[in-house]
Each structure stands twice: as C-alpha cells, then as structure tokens.
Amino acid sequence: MSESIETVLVWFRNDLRVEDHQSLHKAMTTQKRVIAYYAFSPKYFEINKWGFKKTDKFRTQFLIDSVLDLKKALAKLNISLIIDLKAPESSLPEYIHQYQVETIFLQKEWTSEEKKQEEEIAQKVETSLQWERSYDQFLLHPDDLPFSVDQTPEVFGNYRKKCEKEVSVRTLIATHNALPVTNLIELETPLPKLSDLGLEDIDLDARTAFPFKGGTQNALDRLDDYFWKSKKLSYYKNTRNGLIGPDYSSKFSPWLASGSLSPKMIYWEIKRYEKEIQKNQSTYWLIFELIWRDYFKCISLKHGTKIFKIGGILNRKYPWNDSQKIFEQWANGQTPEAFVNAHMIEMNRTGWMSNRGRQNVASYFAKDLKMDWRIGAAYFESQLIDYDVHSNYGNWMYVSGVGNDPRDRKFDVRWQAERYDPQAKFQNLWLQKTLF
C-alpha cells in the first residue's frame, strides 16, 4: 500500500480536458493529493447483441488522441493520469485502495450504463469514500433553467424560447495553477494501440470531411482557424447544410462529444468574435445548435431510460422490423437509394457523417425499411466519432416518430438528394469505384 498522504481522485470520462473543467477545479482546491483515472473498458469493445462492436476504429482512434493530450495537459498541472484497461468496476476500486483515495470527483451521468458502474464500484469501496459530481457538460447548467428537469417542455422551440429568454451562460471555470510536482506518483500506463483493443488499424480517407484528430489543442486549433483565420463561422448557417469538405460546418461536435471542448468555451469565442468583428445570424445559430444539444440532454434527465426502450419517451407501438438481411444492406450502403448509400459508405469509412446526411439515412432505416430504429442509433453508437447518448438516441427517436418532433416527419430522400447534391457531387465521391 502505498504512504499515507490525503488523496482525492478525478475520474474522466467524457470531459477530456483541463480548461474549464469543475470536478478537476474542485479537486485541485482541495490541497491534497490529486490523481486522474480514464479506463478504456474491454465492455466499450464488445460485439453488441446487434452483430457490431459497441465502440468501433474511428471513434476508439480519436479517444485514444483525446486521452493522450489530456495526459499531457495533466502532466504540466503535475498530475499522474491512470490509463486503465481494466473495466472501472473491477480496477478503479484497488486504485482506491492503494492510493487511500477520500473522494472521488468526476462529471454527473444519469444514463444506465454510467449509473450501473459507479453503483458496482460504490459497493466495493469504504463507505467513508465520498463522491463529488458536477454538471460539467451543459451550456446552460440545470440548476439555473426557468423550470425543472421534469418540466423540460417536449417541444424545443418552447425550451430554447424559454431559455434564451431567462438563463444566462456561465463564465469559465479558471484553470489552476500546477500542483507541486511532489504531487505525481510512480506510476507507467501507456495508451493502449487500436490493436490491444481488439480493433483494426485506420486507413485514412483523403475524402474525409473530418481529416482532425481528438484532443483539445486539436481542437482549439480548428476553433482558431474557423473562427479567426478563415472567418467562416460568418457564413455557417449557409453552409452547415453541406455534404463534402471540412469547412461545410464547424466540426466541433467530436470534440464536444468527447468532452475535449465544453460548450461553454465555444460559446464565449463567439460572443467574443461577435463583438470583434460580426454578429449576424450565423454566429446565433451556432449557439442555436448547442441548445439543441442541450435541449437532448434534459430530455434524457427527464425521461431516463425510455430513451432506449423501443416506443421512446412516446410509448408508440409500431410493427418495427428487425431483419438482418435489410440492417446489412442499410449499413454497408447497399439499399436502392444512393444519396443513403453514399453517406453511409461516408461513415464506414471515415467514423463522419453529416447532420443532412443522419436525418436522411435515420428517416430512411425508420420509417422506410420500418426497421427497429435501436439498431440504427447503435450502429451510429459504434461508428461516429461525436457519438453522445444523449444527442444520438434523442435525436433517432425523433426522426423515428417516438420522440420530440410534433410533427413527425418522412425524409423524403430522393428530394431531399435532389436539393441537397443536385449535380450529385457527393454521391459520385463515395460511390466512385476508385478507392483511396
């Protein structure tokens, strides 16, 4: 065991960075001892009971960026990050043990998956442990919206009116000095390789529209470019509904995802940017976008589990399909509609699909194939880098017809190809028999 020495502990999961970071704050105010744990748990890497690993390449590989930049930001704090391998439930508890951990500080998490493994690990620890959790992954912090998480309206234009309206941002949270480097412990975990994970190794794609790699500088980098150098955040409105290139929208959803930007460090560059050189509809509109995301979030608090459940938060029966035969020829792009084959071509192999392009292909697997739209969040779940539970199965309930639309509504995919790639650019980008 190791020496006594007062210890707390912050676990990351899906918020890999230092900048404006709660639990890390806290932890680092409390003079004592600060350790960080990340696990890539073997269950993240398991065949799922669709046919398809639960976390595939694409998103593993910018994980595995994220991580390794957070390592590094950690290790200028004089913080020893902990790279388990391990599921958190059989591991972080003898980490716990050994280091004589007194509290554990991370993000709060409400879904099953993350309740279910902080319960396993709580079972096996001194009650004495204390556990210190934040909201560290909203725009608007739910403490301080106009009504409570069980009375989240069901229809976004309500909530976004509403919160515009009567809730103000959050500033950032300071980022602390570095701790003394008494602070660091013995300890040697490397990052895992795609391999060690059961995964195959990334070809990269020049055809990609996601050509970045995880990590916050990564991303403050992107940030920079599409903000200051290229100005392009001007224009997005007009151009987020694009399908080819890297500049078509700004492309922070991965690192949102992965919690390698908060929302609020995008928000207060804009307002920044906004008063530095414009403030026009475009500028809005990004704030408009990470309401949404917001908005998918307190739909999950309030409704918990129905998200999963295949009537969603509508309890709707349909006679929902489960074929495998249909799901194939859905994933690996092989239906009758091209303009659904090129994007999801697109995302097998790149781990990137536009927001025009998920409606379509979601719409499509729903409410054309009338296939269980489960499966399809979960291929989305294993494939996409920006995966977020709340925002991907909020937003397959919704173009499912079990979920937040009022009006539920059909894609209807050859108009929508026609509108969207009338010289068929994109689809003949993807579906060219030349491989890169």
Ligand SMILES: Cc1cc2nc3c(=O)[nH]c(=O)nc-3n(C[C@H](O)[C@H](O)[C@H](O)COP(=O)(O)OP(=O)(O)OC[C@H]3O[C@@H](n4cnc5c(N)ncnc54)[C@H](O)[C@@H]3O)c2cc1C
The other form holds:
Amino acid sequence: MSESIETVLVWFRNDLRVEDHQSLHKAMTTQKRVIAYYAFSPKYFEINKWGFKKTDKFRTQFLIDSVLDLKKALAKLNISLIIDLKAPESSLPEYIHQYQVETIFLQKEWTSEEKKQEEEIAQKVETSLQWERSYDQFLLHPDDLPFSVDQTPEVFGNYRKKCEKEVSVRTLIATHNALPVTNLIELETPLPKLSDLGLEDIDLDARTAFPFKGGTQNALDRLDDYFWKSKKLSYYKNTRNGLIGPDYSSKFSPWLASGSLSPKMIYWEIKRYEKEIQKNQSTYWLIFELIWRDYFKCISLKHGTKIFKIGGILNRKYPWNDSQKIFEQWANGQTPEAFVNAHMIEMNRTGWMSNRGRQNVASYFAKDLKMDWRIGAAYFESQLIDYDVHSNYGNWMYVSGVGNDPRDRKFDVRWQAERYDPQAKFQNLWLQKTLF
Ligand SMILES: Cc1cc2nc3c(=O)[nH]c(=O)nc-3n(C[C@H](O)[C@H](O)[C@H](O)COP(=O)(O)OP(=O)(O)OC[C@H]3O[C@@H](n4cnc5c(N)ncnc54)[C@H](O)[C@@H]3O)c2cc1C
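Can you swap the form predicted alone for the form predicted in complex with this ligand?
In what comes next, the whole complex appears, and the chain from above leads the way.
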C-alpha cells in the first residue's frame, strides 16, 4: 500500500478486545485504512521511588497474552497491530507521520500518566491530527448518569440507588465484518517476552486460586464456565468472601482491567442467565459489584489527581509513617499477623489476592501500621494481575480513611481470620514452609 492512503489509527491501552469496542467500531466505519497500535512502554517497567517495579511479571505476562490474542483477533478483521517496545510519546508520532494518520481513535482516559502521554504526542504531531476519544470502560455510560460526574455522590449507596433507578445499560456495540485484505500493512512487530522487559520468568505456583491467562477468548471461557457450565453465578452472593480456589468469585477482574472483557459483555450475559437459568440475589450481586467498579471511576473522574495524594479526596491529615523496614515486612509477609502474611505471600507468588484479603492487608497497612497508604497501593499496582488505577486507588483510599467510607472502619485482622478462615486452611496453604 502506498503511504499516502488515508489512514486512521486505533490506539489500544486498557481496552484489549475487538468486541463491544467503540473506538474500533468508529474507526472501521471511516472507510479509510485502519491500523492499530499498542505499546509496552519501558516506563511501565521502571523501578519506582519505593524500590520496586511499577509493573511486575504477573500482570506483564497477562498483558503479553492479551496483546497476542488481540493481534490475532485484529488479523481476522485484516487490521495490523503495531506492537511497540518504546514509549508511545517517542515513537507513536513517527508512526503517525509514516502512515499519515489523520485520526487517532482511543478509549478516553483521564488519569495523569495517560493524559501526559497524549499531551506529549500532541505536541509532536501536526495540529490537524484528530483525536476521537470514547468512554468504553463503564457499565453505565457517564453521559447517561442522572447527575454530572462532578456531582457524583460521595456515598456509594446514594450513587447506586440513583443509577439503578434512572440509568439503563447500553446495548453491545456490533463487531464489524473484516476489512478488505488490502487494509493490512507490511510490518511485523514481534511480541516481547518477559526477559525483553527486564522481568523474571514465572514459576507458576500450584496453589494459585486461578491460572489466569490473558485475552478475550480466555475471558469468555471463564465466563462460560462460571455462568453456564458450573452455574456458580447462582451462588455468588454466598461464596464471594471466600479465600481459596477458582469459584468463590467470578475472577473477571484481570480481563476487565485490561479491557479484554467489557462490563457490558458481562452484564448482558447475566441478563440472559437470569432469563434462561435463574434470577436471584447472587445474579443481582454481580451487577452490584460492577456498579462499585463504575463508582470508583466516577470518583476518580470527579476528584482528578487527589486520588494519588496522601490526604485523598478528603484532604485528611494523619501522622503517616514511611519506614522501609515496616513496608518490607508487610510486603514480604513477615508481620506478626499470620492472616496478613498468608495473603501477601499469595499475591507475591501468583499476582492474585481475594477481595477479603485485600481489605485486610490494606487496613492493616494503613490503620495498624499507620503506613503511607500510597506505598501499599503502589505495591498492589506492581503485583496484581488485575491492577486498575481507579479500583485500586479508590479502594485504598476507602480502606485508609481518606476516601468514600462514611464510617471510616478498621478491620480487626484476628477477628477476620477467625470469621473467614476458621480452620486456618488458607493460612496453612500459604504459610507452609516446605513449599518455599
Ligand atoms: C485495597 C484494595 C485494592 C483493590 N485493587 C483492585 C484493582 O487494582 N483492580 C480491581 O479490579 N479491583 C481491585 N479491588 C477490588 C476487588 O478486590 C477486586 O475487583 C476483586 O477481588 C476481583 O475479584 P473477582 O473478579 O473475582 O471479583 P467479583 O467478586 O467476582 O466481582 C466482579 C467484578 O466486580 C468488580 N468489583 C468487585 N469488587 C469491587 C470493588 N471493591 N471495587 C471495585 N470493583 C469491584 C470487579 O471488576 C470484579 O471483577 C481492590 C480492593 C481493595 C480492598
């Protein structure tokens, strides 16, 4: 293809799918050549100021798998995916120039790192370049909310009730037929391996709650198992505080965070399940949790960079500690609390921790150890397969008393261990010395 063909580019970041994808859909209706782009920016793998990698091996491997799956799905649509190992702010302008891209289609992000990337690119390219941004990560589209996002209620219950009463979930966006084969460009950009990104290989721990593998196909397989084959969805409300094994909760979060699955895809499957199998409190509760996910996105839209500040959205002043030694004891699972340690070891070994575990270790870090909660949040960011900026910082603020918990609760970790791990099965699983 000659380089003067009118071209548009879809920039994939946290939306690694072709189904229910607004930006891809819009790009494919332009009648222009469509190319796609994803970057494993070296910045994601740098060591942060607290001495650990911003993104460690578990999420990275998951992303590599997800991008491979995306590449294959795009190939079926005759769209080439450029996989970049450089920072997009340095090399995307070159691709834009080389292919004379007129429009970039992308999911609308608003957190500081993503905005800075976009601003730097905009400074390096022609001012005529069009940017088409779409919100594509929500269950309830922000434009449909019964209030402007600036007016998002600070108490989740108020937000949820208003939304449940007044907002409908939009239908899925159709996937296009393949473009003509002439849409493909001649450029082969290989996927990186962990070692190319300066990360160690994964030695999979047999105790893992779930063998996560990235990509939409794996997400759909999990959905099929959890909903249709095992019908575990019917019991979700009773099992969701579990700690061991694949089925106490949906395990959808890594695919939601990377965008291999959209929340609408899950919602409409729940609705089908309610029609065809059963509608009960559990089927509702999974939707309820997806609304929590949306809520933290609205909170971060409303409060901007405050979600990264020590005082959080409340501007609270607490005497925070930042001892490296205390942080390391917590991170390595060497505190005096076995329940906390077992969870930290689980996350270090697998990139996963249950919601119950996250609440406990975060509360212990912020409220017992009185450590700067942002160090704990950054450690989760580094380790978790399902790291999502809004859910992570929103939940950390909530648990640390600088966010949306109107009651500012503290978890009694010993009571929690007795309640949720009465026979210490979970603690024994992760604290047994022989396996290390
Ligand atoms: C300190 C702390 C940090 C967290 N960091 C993250 C994070 O980085 N990424 C992330 O996706 N979740 C985060 N969570 C929320 C929650 O723990 C996970 O979403 C959940 O454990 C994922 O497991 P699941 O997919 O099986 O969830 P399920 O229980 O099956 O719930 C279904 C979906 O609902 C959403 N959801 C459930 N609970 C929450 C919640 N409390 N807040 C926001 N969304 C929720 C998730 O997308 C989840 O996949 C955090 C929670 C805490 C307390």
